[in-house]
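Shown next as structure tokens: one chain only, the form predicted on its own.
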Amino acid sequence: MTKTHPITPCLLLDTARMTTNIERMRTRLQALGVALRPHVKTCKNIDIARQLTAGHPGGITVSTLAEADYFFEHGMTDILYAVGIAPGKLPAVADRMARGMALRIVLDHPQTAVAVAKAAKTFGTRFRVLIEIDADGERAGLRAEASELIEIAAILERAGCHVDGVMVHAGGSYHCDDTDSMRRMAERERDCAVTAAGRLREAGHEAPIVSVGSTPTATFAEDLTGATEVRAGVHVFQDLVQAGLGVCKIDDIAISVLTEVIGHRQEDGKLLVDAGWMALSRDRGTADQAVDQGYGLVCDETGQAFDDVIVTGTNQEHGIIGHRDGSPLNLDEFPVGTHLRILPNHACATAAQHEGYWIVDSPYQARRWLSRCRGW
């Protein structure tokens, strides 16, 4: 499908931020002395990702299999699957495995080990396997010093499946409220992955690939001695929780949706426009943090933010803006047909509303549209 001009509510990219964002994380891990393996389930486009992974020397990391097949398709092959197998996408995996699909898939439980040597003895197939780790009771994975990361190991390695090493995300990194704790986060990320894959190496497994990351971990990790790649992907277009978390700036976000005043609220000094929760996402995720942000922080349409000015709530197509603190706007400042920008909370839930992105400069300009890739 052809763009040729925005309409709102769109998606803005503003790739002069982006670009600063990624040389950032890159300059950072290659001090650090770990490769990168970018989670592009946040951008979902070919050219931004070969934006992240220029001069990397691994892969990529997906989180649906509809992104493998969109990036394979575009001549990535090296790809990890970073969500816990379902048995029945076994056959996909499978089929994609014998297309050339470099395609490493993760679990975390006995049972499911199982079903992967079933589905290898009845597809031929070879799966490459990650076990999953868990650093802080947030998410999936087993812990560390688990006695079923030693039998799932067995189980896949009888079966002829690779037991490539462990992965582990430290979810927890996202309730961190100062900079000590979420180094303290990254070193426990750190620590559990190389615990685990030491624990399978004694026992026999090469599990050469111990993969950690998020970005708030990366971004404060002081050392990553034994991890083999960091898996980020929010960094390539920060958002207001990340901001929150002191991970970047409000200045760093480069994504932002367009939208339209379409009435007031003379009642309560509020505005109406036309990006509700199917334009932003519902997600909350400033809420608990120091700054509630709302669904979203507003700005002029050249992308500056006002003092406090918040999207405060959402319906399906409305979003209702207003001051933080519930105090009236000055609704003769905004008139019926003014353009704003809104924030994100969350770069992946806002984006994933959308089809694709309009690439701007600064002075505002949309000059070029770039699609996303969608689906499970």
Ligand SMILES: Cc1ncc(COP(=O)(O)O)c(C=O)c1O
The other form holds:
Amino acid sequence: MTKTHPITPCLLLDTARMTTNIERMRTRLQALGVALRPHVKTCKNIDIARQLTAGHPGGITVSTLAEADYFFEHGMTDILYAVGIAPGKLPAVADRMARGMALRIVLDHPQTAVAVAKAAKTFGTRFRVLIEIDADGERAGLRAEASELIEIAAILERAGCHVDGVMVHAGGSYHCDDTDSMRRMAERERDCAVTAAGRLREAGHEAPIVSVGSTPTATFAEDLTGATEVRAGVHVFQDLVQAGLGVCKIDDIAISVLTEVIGHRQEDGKLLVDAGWMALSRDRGTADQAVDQGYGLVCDETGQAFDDVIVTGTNQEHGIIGHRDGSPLNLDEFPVGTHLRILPNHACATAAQHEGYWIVDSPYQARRWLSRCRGW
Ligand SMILES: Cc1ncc(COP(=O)(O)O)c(C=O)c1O
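Now that we've seen the form predicted on its own, could you pull up the form predicted together with the named molecule?
Following is the full complex, with the preceding chain placed first.
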């Protein structure tokens, strides 16, 4: 839906900050000699994806088939669907491949490989597969040394599918305490991927793709020899979790939620605003970091952050704003009707609550509406 003017709460995008973030990652990866396959689940918008992929022939990464469809409709064909494939989605994958989408899927279980082999026969589709490898015990993937790696590749090859390589995502980088441990995590992510790809090649598979990456590991990696692509995503907007990790600065964060003061809580010196968890998300990703940002850090209308003023609570459409230490705010500084901006803990989660972005320039003025694709 086209929007004519912003109504709070709404998502603002500072394109100057975004462009700086994109360029910074591009320069880093160029220096490391590895291609970017940006994860576009963060932006879910074609204009931003085009800016992310400019100069990178390596295609995109998505987290839903709805994203794959949306970006394909806008001319992007080389797409990695980077969530372990559910066998129930294989007919949909086959259909998209038949329509010209160069769609790759990931899996890490022999049972899934058997389901893919069966679907390959049923639909006459030569599925393209990356086998997911685990670097940190955080989520999915086989250990690089697991015997199932070769078993899965053999099942796929017998069914005429392409064993295109391996994918590793070191989500454990989000729990690192310092830049040294993020550097080590980046090494581990690369080593696991390279080891697994080497084993596939020794077993006779081509495995041309060695796909690694998260924003923290991409930011701190020093040597990505053997990796063929990096899948960073959240770097496009950055967020408070990344700032807490030392990946970016608060001033790099490119999205914020515009909200308006709707009331005062005189008893505890807090503000009520019209952005609750529907607009901010319930993400509490900074809760276990050195600085807990509550449900988001509060800025004035121009995007200038206040010292230690955060969203302390959320209901569906109400946000409660107060001092981080619980001391009362001077409510006279925030009359009803004041516009504020909230920086997100997790950019992907907050953006996912919104249908699109209002592009803002500095000084603050909402200029243009950019829609986001949604759903699964
Ligand atoms: C498989 C995969 N690759 C890449 C990424 C991008 O990582 P980040 O959000 O840290 O940029 C994600 C994020 O969740 C992911 O799940």
